[in-house]
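In the form predicted alone, a lone chain appears below as structure tokens.
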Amino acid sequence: MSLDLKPKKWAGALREVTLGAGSRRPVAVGGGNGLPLHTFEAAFPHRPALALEITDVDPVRWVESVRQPWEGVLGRPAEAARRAVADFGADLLLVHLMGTHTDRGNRSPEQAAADVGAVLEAVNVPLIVKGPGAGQKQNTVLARVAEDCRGEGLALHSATNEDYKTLAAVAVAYGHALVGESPIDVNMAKQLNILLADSNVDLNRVLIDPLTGGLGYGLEYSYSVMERIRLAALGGDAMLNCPIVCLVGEEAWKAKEAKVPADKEPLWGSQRERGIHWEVATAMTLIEAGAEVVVLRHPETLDRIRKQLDSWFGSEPSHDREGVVQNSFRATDEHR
């Protein structure tokens, strides 16, 4: 018995955003014209991109099972970047400038720019650069990074409804992309994109970060909001059709189920395996909800998710003539 599916045709499609420029090997995301993974009825020119998070200072709050693969390079961003790309196969990196936070070292904008510059010299993949959190310090830090790294197509993380003007201006002035962050709310995500567009930001250079809830800690709410964003985009809403980025690692590894040692909860099994499963489950759920970029912490998580993506999209990303990573879908017989 055969199943005859009638393809669903949508009025809209996702914007295609290219991350990285200059000395970067760009990665393109978005561009799909259907519901996530509905490969039987829609076209998806790019597979989800997998990023790893590196930090400017030693992330002392990371649990030991996450720290172990990064032994010797924690707090050394250039060396961590090389390992993330060469050994772990990250498509791109998130450089978290946590040390610029006033309570975590209060590093200067000049130090932050030097760290990002060192990462740019160490690897050729695109970078998402995350500041210490919305406010004047973040504006100062990311503005300096944007100026010093002009033309490299960084994705500045992140603008918010309350604080977007400075980052919008520097993104436009120095040729960078921008991440718009909203608190798990469709209307606020749309309002922020309207504000960015009114500030002359090209929405073809914007990613939406709807904020991520980890497994057991609001994941279903994040899924629902992301699903509504995708439905609005496919319905033709030009203010919500930007690709979505999810910072999975920092949320998944906050869960007590991911980080409590096995000696305290012996029935829960190995803390390392449990934590990786928690991160994988969170990431895969959000990919199925429509995430185009997922940022992870544990390299084993990235490896497991890549193998699953390979089974859906093919084993190797393709490149166009200008070197842009296309991540194109190649249907296998089981997906036709």
Contents of the next structure:
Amino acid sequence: MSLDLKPKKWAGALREVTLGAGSRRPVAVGGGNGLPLHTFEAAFPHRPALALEITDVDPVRWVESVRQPWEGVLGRPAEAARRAVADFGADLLLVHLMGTHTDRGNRSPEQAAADVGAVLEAVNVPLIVKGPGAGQKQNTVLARVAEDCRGEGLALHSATNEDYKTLAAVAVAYGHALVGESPIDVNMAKQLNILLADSNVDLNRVLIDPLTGGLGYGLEYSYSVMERIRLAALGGDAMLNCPIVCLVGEEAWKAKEAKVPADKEPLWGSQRERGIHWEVATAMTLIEAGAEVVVLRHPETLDRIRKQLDSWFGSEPSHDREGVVQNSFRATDEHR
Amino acid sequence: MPLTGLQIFKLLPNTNCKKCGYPTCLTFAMKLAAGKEALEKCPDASPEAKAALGAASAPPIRGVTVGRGDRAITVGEETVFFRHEKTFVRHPGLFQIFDPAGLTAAERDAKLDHWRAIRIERAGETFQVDGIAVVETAESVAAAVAASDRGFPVAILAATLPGATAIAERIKEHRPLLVPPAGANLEGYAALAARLGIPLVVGAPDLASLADAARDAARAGVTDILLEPPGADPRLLHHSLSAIRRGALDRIHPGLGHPVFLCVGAGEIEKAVLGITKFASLVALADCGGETWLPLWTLRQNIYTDPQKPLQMDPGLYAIGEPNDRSPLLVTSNFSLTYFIVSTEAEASGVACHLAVVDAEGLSVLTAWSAGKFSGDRVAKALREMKAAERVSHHTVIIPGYVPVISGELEDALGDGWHVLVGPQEASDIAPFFRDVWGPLARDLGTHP
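Switching from the form predicted alone: structure of the form predicted together with the partner chain?
Below is the entire complex, every chain and molecule, led by the chain shown above.
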């Protein structure tokens, strides 16, 4: 008896978003016309891209197991960027300007722009730039970065339903992409994209951050919201078909389970491996739900996720018709 | 395929006798179609109607039970592809792969006792080792008996038919799961499973032969079957898992309507993650450390949470760190996500504190307040029930920054000597709040440690 498994065809597809321009080697994401990883029945021009997070100041709250691979370069963004790309093989970077937060150093917009500029000098991968979080400071910091780094195709993180106008304007003015962040809610994600489109933002330059719940801390909410966003996109909803970015590292390493030493909870096993597993499980689960960009903290997680994705997408870099190297690992392999 | 209301209506007597409690047969048929009523309520339903409805309402994926007694585990009976469509019902069993070769009886028993003693409480669930997958070696009969005696459901990872037969015969009363070796001729194993009435795992190199093999095993008299999906690499495994679930729900082949079994080797947590998220029902793990099991238990808990109801914490007073009577007292709702975020941030602040989790019916703070579930009176009543007054000497309670409006009512309801302090709106601001607001205040109150 033969199996009559019909491939599922959908009316819609994801938008293709290219991150990085100017002096960047661009990375394109999205464009797939099926459920995540369903390569057996749909076409995916790009594999999910893997980013590492670097910070402008020493992230003192990071636990030792995730600080260790970055020893010597924490708080030195250009050096950290070089290590992330050359040694760890990141496809792109998220520069987290945490030091601009009023409680964490209150660094100025000028300092922030200089930090991002130094990273642009050090590496040629695309950058996601994350501000200090909602509020006036976020806008002044990211607006200054956007202006000073015009034409580099940064992804500014993030615009929200309550506060999107400034970032929408600077993204359009200086040629950057924009991450729209909404609180684990399909309708809010859609509403934000409508607002951005009304503000003349090209949705082909927008990523959706649906807010990541880490493993054990709301992962299931993110998982189902992302599945629903993907189904809406495949159903043809042009306001929900932007690729999704997930800030996995931040959430995974925040978990108590990634922080508690083995001697305190003997049944929990090795702290280092447990933390990496926490990040691997969060990342893999969210890629299954439709993440097209995942931002990680531990290079070992990146390595393990990359090996998984190789099974679907092959280990050779693919080239699109413009000859852009997609998420190439080869360039970095030369440095090993 | 489920029947529509009209299809069911045609099977009913159409007498509108109202014995079912509904005014017409059509109304009752609609309720049946929605799964909200049972056909037993119609005393005049014909045998044909019962047969037709029974077949249509049979779950697309059969339920299978492994083991007997308290720890027996039933898997399968799933009805959806996406958890948000309804919910995933029966969470996958996580079995410990156990190779007893070379162990003395004492060493073997020590391991089994250790696994049996593991209990980890998390968000209202107790994580434990659900079963033991015994690798067939010379020592395996005794090991399988020892595991069964401890109440564990047992999977027999067979190497040879005679060896597997010896183990299965000894523990057949405990309903072990028979797992033939990869590529084995299934006939002998199916005959064994059928004769002993135990569940069987069926594997094959591709999906079509897997479905056929399961159908053949059923014809050979095996009632309870699990499928081992083709999965030489992650891509193929993901394809197989997705196709089996979809094929089962669409009922394209009777051989696909069974739960899925997955064996995960050492250092392969990614494979287990794929299995747990994508429909595997029994996962046997070679790794035995908490660094592998804890993330997988937690992932299973997340994925198998019913998305239709908000996850709730048990109300009560939770300790963050090791608080004393001078530590701050925070109050929040029992929506799990709220609790987890607040407790994580409070813990990250490095300040030990008491966290009072109030029964807000699983709603977030602001939603609960709008619905009248987080009023001053309700919070006060909860704090009294938790005997908060005996736990903190400063009698100051910090409320979420989104509901300053309940301050007055709460202070009145708590009575003399209590102060209400409005905390931050966002959990991420708890640390600065402790530093900038609570710190100086605590010094003023003379309660700073």
